[in-house]
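Just the one chain here, laid out as structure tokens, in the form predicted alone.
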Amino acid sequence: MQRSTEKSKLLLARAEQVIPRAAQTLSKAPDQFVRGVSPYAIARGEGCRVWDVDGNEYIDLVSSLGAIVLGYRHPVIEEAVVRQRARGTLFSIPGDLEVELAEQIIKRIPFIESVRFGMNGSDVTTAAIRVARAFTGRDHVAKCGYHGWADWSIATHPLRSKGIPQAVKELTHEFSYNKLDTLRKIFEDHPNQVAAVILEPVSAVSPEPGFLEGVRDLAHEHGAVFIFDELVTGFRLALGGAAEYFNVTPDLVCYGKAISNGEPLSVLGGRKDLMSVLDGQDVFFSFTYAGYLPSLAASLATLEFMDAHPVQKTLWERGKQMMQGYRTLAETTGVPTSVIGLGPHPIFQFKKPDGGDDLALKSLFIQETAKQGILTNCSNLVNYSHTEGDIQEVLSRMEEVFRVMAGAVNRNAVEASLEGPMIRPRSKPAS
């Protein structure tokens, strides 16, 4: 299939010269797709199609790393949006629809008491890990997992924590997903000092049985708040999120993404009695947009119209369907590549035969998956607007790109049929 993307080489070449790393996000950044083969800029979206700037056509299934979790464009979302914009984005004192809101997300999720709002997830997961100290009286943290590009967050990171002081990095301590014993190990190492536990309830796999409840049990029995982080997983594994999926409650939780449909906002959510450190002046949150009407509106919309509509279900069923047939073409191609995670966020994984990742053949993968109109980075985020049909065009256009990279292992030649530089690791810690 050839298609033409002279214009986003221009453009890249231009975002170079005036943007680090040419991107807004790390995940978006050029680096992380094949360069001249790949779109470098899309131009717009409808349903879980979008248009790059040559004005090629692909089926998303990255959704905006999640934040479409209706469709781009969504009429309902689009409408009131429009409608709030004629009123007003933002006074000098609170909108109504802060309150109107915050009443919505009580209403829904049970646990919740009381909420603040913000724009992007590390807002709302440094707001967790503030309270968390307030409430606590203590510093450090054990976390687990990706919660944003703040100092307290990313210090554990092996190679993204340049520019944090050591200091800050002596408060945080990662422990491992599935494995209970690295988290009481901290507490060992750290008595009475461990304000708060947070992680990603879902990472690459599924919580083994009672490791939840576990993360939850050595909290509480050490004194800490243990916070979920559901950016990714919150309205979309059910409308409670991974909390109710997997009927473990939360001290604090962080909800963005699926909850604005794209409209930016994040939400902090918990105990009345943890987020009443708020109500002071000496626990500081505030910023400019927080509250930012649009975003709230659109909220609002994408709550009642995941109250009338089966829009979990239906990430869970799309996302199954793609998951099954990718298998089938991995066994039948021989192709050396499976599919881990949960219907709603199937990701895709390249290993080789120790362990490592396979970033030549994942390149390859995401070189011949933009020739054929599609549009991933391996880390899928079904949205509504994907129908039965669109995930089975997205697999029949699979079948080529399995064809081709099947012939380039047997052949030794996966880096020799790249087309442009081999992608960078990715920047987010393994969890």
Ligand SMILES: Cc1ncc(COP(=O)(O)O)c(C=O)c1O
The other form holds:
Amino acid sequence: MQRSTEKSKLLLARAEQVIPRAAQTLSKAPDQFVRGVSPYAIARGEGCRVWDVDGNEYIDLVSSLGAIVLGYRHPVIEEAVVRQRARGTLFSIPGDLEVELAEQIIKRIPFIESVRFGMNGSDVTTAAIRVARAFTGRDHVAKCGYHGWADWSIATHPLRSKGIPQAVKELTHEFSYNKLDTLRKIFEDHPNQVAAVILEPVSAVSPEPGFLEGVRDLAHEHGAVFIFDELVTGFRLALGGAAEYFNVTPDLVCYGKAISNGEPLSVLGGRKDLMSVLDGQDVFFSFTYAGYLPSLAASLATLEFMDAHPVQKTLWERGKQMMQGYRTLAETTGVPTSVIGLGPHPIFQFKKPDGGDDLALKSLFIQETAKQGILTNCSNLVNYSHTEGDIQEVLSRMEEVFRVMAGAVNRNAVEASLEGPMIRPRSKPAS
Ligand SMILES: Cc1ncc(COP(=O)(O)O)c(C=O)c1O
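Pass me the form predicted together with the ligand as well; I've looked at the form predicted alone already.
What follows is the entire complex, opening with the chain shown before.
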């Protein structure tokens, strides 16, 4: 396939002069892709396809880290946003859509009694922790997974916790997914001091039977608030996210991404007695763009669209189709790779025999998929615009990717086959 990435290279050179790490989001940084081969920047998107600044077309498997759930420039959402823009984006007192969206969310998700809005996931995960601390009068937090860039959350990051005060780090404790004992130990080490237990309900792997219930029960037994971070799973696994899918109810829940198809919005919701902490005079959660109206309009339109279309069911089907095809390619070519995760979030894995990440093979995969017009960072979040035919096209394009990888593996020349530097380790801690 004839393709040029000249404009990407020039734009990246300019970016490096003015933007640290040349990106606003770490997982979009050029060092997560193969420089010179992968595109640096995207110019436009439509459905499940995007075009880079050189005009190369890609089937996008990442869907803006899951923020795009229906598709780029989805006509229904676009229309709702344009309509709202014509009325105004933000006012000096609440906009009229705030109540409407709050009611629509509460109507759909039975355990939510009241909600507040944010823009990014970090806004609401951090608000959830503040509410839990204010409610319990305790300071410590037990967490599992990634919850955004705030100090309390990044305190346990294995690579990037510089800049966070030691005093803050001492209050956050990481427990391991599917290992209840690691959570139990945190409660033993900090009796009556843990305010909140927050976790991503689905990690790279699924919860073992009883794990989520066990986390809930331990949290409650020890008087801590039980919080689901459903930034990825909300409105994706099921309309009511992992809570609905696994039938485990948190005290507080955090949503974002899929709730508004690419317009910035996050939501904190849950039990009224907890949420009413935010009614008081002594807890602060407030910022200029909370209630940004185009986002609320997009979310109302997204929810309405989800009522009328089998969105989540389709995400499962497309993801499973891709996982099945990927497994077949790996088996038939003998390339040491696997795919894990659930249908709506399939993750391609490249592991060395010692269990560590095989960044060289992952880099080669990312390089070759880019050449074949597939945009992936290996953490795939399919969207409703991916048709069965699109996934089939991805799998056919991947035949060449696997052929190249198999050749490189057999010749022991994976690194030598890279046309740019190897990707850097992911910013997210493995959970
Ligand atoms: C599970 C989870 N929680 C929280 C966040 C933070 O959201 P944001 O980057 O919008 O602040 C993310 C972002 O990827 C996430 O995946």
